[in-house]
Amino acid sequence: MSTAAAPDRRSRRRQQTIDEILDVSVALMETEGVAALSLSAVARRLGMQPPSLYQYFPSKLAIYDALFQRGAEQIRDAQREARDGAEPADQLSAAMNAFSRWCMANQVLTQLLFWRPIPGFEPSPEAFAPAVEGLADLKAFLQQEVDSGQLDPRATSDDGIALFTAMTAGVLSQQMANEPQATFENGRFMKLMPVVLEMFYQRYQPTRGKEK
C-alpha cells in the first residue's frame, strides 16, 4: 500500500504545482497583459528556478494551452450548470448569462479564448475539445427549441450558430473594451444580452421558414 501511495502523492503534488503555475500566470497576465507573460517572471513569483518550471511546462505556449483548456472547461461547465438549473423556457437565457458572468469575472482567460492575443498560438486539439463540446451543447439546445416549435430549423445551421456566437461575443467584447471594470449586473453592454437573444429568436422564428 505504501508503494502505491507514494506515486499517488507525487501525482497530487505535481498537479498542485501545475495549478499554482497556472494561477500565477493568470495573475501576471492581469497586470502585465496576456501577451507579456514571462516564464522567468512565473518562476520568480513561485520561488523556483526557471529550469524547474520546464519540468511542468516546456514553453510559454504550453502554459497558454493549459490556460485555454482550463477556461474552455469552466465556460462549458458553467453553462451546463446554469441550463440544468433553469426552467425549459429560460435555459438558453440562463446559459448565456452564465457565459457572460464567467467572462466578465475572468477577462484574461476570455481574451485568450476569444481575442487571439498571442501571435503564433493555436490551442491543441485536447485544449480545444471543451470549446467544441460547448458548441455541441448549444446546437443540441437550439435543436430542442426547433423541435418544440420555438425556432426555425435554420437556427441550428452553421450560419445560425455563427450568428448566435457572433452576437453574444460581440456584446461581450464591447463591454470588456469599453467598461472592463463593470460587473455583469451593471455593465452598459451586458444589459443588451436579452435584446440579443430576442433578436435571434425573431430572426429564426418558425414562420420565416415559409418565406421564399
The other form holds:
Number of protein chains: 2
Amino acid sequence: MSTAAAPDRRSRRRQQTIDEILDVSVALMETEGVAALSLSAVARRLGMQPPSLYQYFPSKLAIYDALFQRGAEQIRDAQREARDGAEPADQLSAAMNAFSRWCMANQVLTQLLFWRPIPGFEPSPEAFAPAVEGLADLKAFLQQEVDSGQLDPRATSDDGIALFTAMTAGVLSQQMANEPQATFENGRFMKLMPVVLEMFYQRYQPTRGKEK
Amino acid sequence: MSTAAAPDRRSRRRQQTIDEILDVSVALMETEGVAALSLSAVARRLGMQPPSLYQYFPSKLAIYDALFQRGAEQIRDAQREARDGAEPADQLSAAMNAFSRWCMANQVLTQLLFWRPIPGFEPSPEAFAPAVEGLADLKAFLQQEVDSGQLDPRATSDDGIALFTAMTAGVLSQQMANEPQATFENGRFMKLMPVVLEMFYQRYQPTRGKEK
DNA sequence: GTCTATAACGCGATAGAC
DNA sequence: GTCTATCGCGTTATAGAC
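Starting from the form predicted alone above, please write out the structure of the form predicted in complex with the DNA.
Okay, now the whole complex, with that chain kicking things off.
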C-alpha cells in the first residue's frame, strides 16, 4: 500500500536505470539485429549482473514491449510536431515525411513495430495504445483533406486507409530491406514516398472520383 | 577423390534426408516463428541426435540459406507457370497473383526472403540467384506491356520497378503483419493488390504519360 | 523495502572423439 | 551416424547490502 504514489528521489533514480536499459538494448540491437538482443550483453554494458535486470523488467519480452511503446509514442509525437509546424494544406505530407524520417533513423524500433521479428512477442494493450493514436491521427489528416475538397470521402474508408498505409509501408520496407544504410534524404526507395502520395491523391481525386 | 561424382543410391538417400530436414524446419518455424528455429527440435522430430544434423548442414545459418534458395526458386517457378498459362496481355497480372498467393501460403519463407529476421544471416550468392531471376522475369513482364503499348517505357526504369515492388511488398507486408491468418482470397489488404496494379498502369499510362 | 550479487537449472548451438 | 563436452543464454532462488 505504501508503494502506490511516491514520486521521490528513488523512483527517479529507478526510472533513469530503466531508460538506460532501454537505450543500451536499442544500441545492441542496432549492431547485432533485433532478434539478437541478449540480456547478458545489456548487463555487461551496464556493469551489472544479468539477474539484476529482473528488478526492472520481468522478462526479456517485457523489454521488447517497453521498446514497442517507446517507438509508437515517438512516431505519434513526431507526426504531431510535424502537423503543428505546417500549414493545414501541407499537414498530411508533413506528417508522412516525419514518419518516414523517424523510421529510417530508428530502423530497429521500426522493425519491432511493423514486422513481427520476435517469436512469442505480442505488444501489450498499453504498448499498443500510442500506435492506435497515431493511426487515428492519420485518419484525421485524411479527413482534413476530404473536408477541404482535396480528397474524395472514400479516402477515409477502411480501404482508403489500408491503401495509404500499405503504400507507405511498402516503400519503407523496400528501403530498409535493400538499402538499410541509406538516409531519409538519399534512399533510392525513399524518394518514391512523394510519388505514392501523389498516386493516392490521384486515385481519390474528388468530384470526378471513379472506381472500376 | 572418390566422393567427387557418384549419383548413386546413397546420394539419393542423402538428398532425401536433406529435404526432410528442410520440411521439418519450415513446419517448426510456422508454429514457433522464423527466428525460433531450433536444431534440437528438428532433430527430435526426425528421431536424430542434434549433432547428426551437422552431417547435412554445416550450421544453422546454412539451413536458413537452403530455405532461402528453396523459397526463391518456388516463387520464380510459380510466376513462370502463371505466365505460361495466361494470354500475353494478362501475364503481368497473373504473375503478380501467383506471387501473392505463394507468399500468403508460405509466410515463413516470405519473411526469410523479404525481411531480415535472422541476425547474422545473409543469403549466399547461389541462394540469391533465383531471386535475381525472378526480378528479371518481372522486368520482362513490364517490358512486354511497354512493347504492346499498355505502359510507358518509364515503367521499366529502375524507379518504375522499385515502385512496382514497393507497392506489392507493401500490400503483402501489411497483410502478413496485421492479418496473417487470412488467405490470398479473403485478406483485407490482399484485395488491394489489383488496386495498386491499376494505379501503376495509371501512372505509367502511355502516349500522355506525365511526371511532375 | 530496494538493489545487487552468487549459484544453479535447463536449454540451445556446436566441436571433437568414437 | 552417436556421445560427450563446452559455452552462452534466459531465468529462478536465495542471500546479503543500502
